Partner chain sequence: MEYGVSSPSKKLRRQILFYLFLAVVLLLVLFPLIWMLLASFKTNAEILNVKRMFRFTPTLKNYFSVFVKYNFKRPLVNSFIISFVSTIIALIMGLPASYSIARERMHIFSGIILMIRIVPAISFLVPWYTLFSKLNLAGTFTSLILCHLIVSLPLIIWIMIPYFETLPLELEHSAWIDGCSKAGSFLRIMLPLSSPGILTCGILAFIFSWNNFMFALVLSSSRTLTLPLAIYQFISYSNVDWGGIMAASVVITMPIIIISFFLQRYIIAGLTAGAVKG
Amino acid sequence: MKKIGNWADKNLKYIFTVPTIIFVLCMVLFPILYTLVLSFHSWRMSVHVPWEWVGMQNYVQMFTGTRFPMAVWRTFLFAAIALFFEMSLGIFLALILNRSFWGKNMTKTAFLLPMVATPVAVGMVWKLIYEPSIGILNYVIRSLGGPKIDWLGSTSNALYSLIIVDIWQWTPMVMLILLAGLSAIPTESYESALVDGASRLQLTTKITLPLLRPTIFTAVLLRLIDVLKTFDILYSMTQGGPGFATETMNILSYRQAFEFMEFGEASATLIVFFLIVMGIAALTIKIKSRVEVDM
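For the form predicted alone, pop in the coordinates of just this one chain.
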């Protein structure tokens, strides 16, 4: 027993970490490998019909068709616009809430409320807000003399209406991350600049934003990965419609799998989507590391 106890003491780090590593590998690596293998087969989710090897056929059909390129375009358009406004508004709100004023904590809490709601619930509420006939948004617009707008039923408005919802819900997350970064900036930098006669604008542009760049890149990375994977708001509000107007790569793969039962094609779409997200994340991390080195 003493030998077992000594062995356990020496290998305690492995005893606690190895089960966790095995669990993570099973929960993450196995689904990826399963999806990769399935992407080279044709399968319609039938216990009576086995997998049929088709090689690269699913990938060829995906790249030669029209739905996948358009889904990629919508995914990046959704991510780019949402990320731009979330970062811009997040930085603006963080700079304001970093100051001392009456009701600061209550204001912070109010801004964080959209983030704590579940995306599906947010989608349902905004679907009612966007409703053309009884929605409060069109009611306000008509009260001001404006026209009735079909926010989710128009192919030209639907995607941008969903972007507004994503910005509304997730800008507080960016603000929260940046507030943490602002609290870590040393006050000595500001004191030295104030002694030299720097204005408030110069303090923001010359000290705050440069020192906040690593935190900004962290927020960009987290939101970029998350916004590219957005599914719940899109599906709960439009299911990819009208037509294919809001069909992103996530929605496309879902439709291929659970509407058309083409699990091989859906797996191929997900593998390409996974590689795109990983590539963008790796590029962002590389840029972030270079920025930190330059600082």
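Could the form predicted together with its partner chain be given as well, to go with the form predicted alone?
Below you will find a single chain and nothing else.
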């Protein structure tokens, strides 16, 4: 018994990590390699028809057609606009709410709700809000004398309407991250500036924001990783439609795989999507670490 105990103690780090390592190998590494191999084949998820080697054909098709490049463009457009508004609104709100006031805790809880509420449920209520004839948004706009807007049904509006939902959902997260960062700034940082008679605006731009830079970058990184992968809201509200108007890389690969059963083509899309997300994340992490060194 004691021997087993000694053995376990000596090899504890292996015993503790092996389940996770096995999981990562089976559920992460294997799937990625499988997808990579499948992306050079044509296969429609059929037991009777084997994989057919097609070489680079799936990739060539992807880049010569318009559907994939458009999906990449939409993914970036969605990410860029959403990220811009989430960051600027989040920073603005955090700066204003960074003081003690009555009801601060309740406010924080309220801000938590959009991002923890089930995305499909959130998608459904936004669908009702956006409804052209019975939705409250058009009701308000029309009673103010505005036009009737087809928020989700028109190809030119749909993507932007979905971006608004994403901004609503995730601006609070940026705000909460920055609020945590703000509370970590020591008050001594301000004292000498106050003695020198700096104004409130000067304090914010010259001291607070520069000190907050690493936190801002963390928020950008966290949001960027997630916004590129947005799925629930998009799929539950428009399924990539109308037409292809809201089809991002994520939605495109889902549709190829599970609506058209083109597993080979979908795998190629997934590999490129995977590389793009990893590349952007790696770049952001690199920029972030450089910013931190500068501090």
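Superpose the two forms; the largest set of C-alphas matching within 1.5 Å is the rigid core. All figures in this text were calculated on a predicted structure; none of them were measured in a lab. Numbering follows the first chain given and starts at 1.
Annotation for V60: C-alpha shift under 2 angstroms between these two forms, rigid core superposed. In this overlay on the rigid core, G279 has a C-alpha that sits less than 2 Å away from its partner position between these two forms. After superposition on the rigid core, the Cα atom of G103 is displaced by 2 Å or more between these two forms. In the core-superposed comparison between these two forms, the CA atom of I22 travels 3.1 Å.
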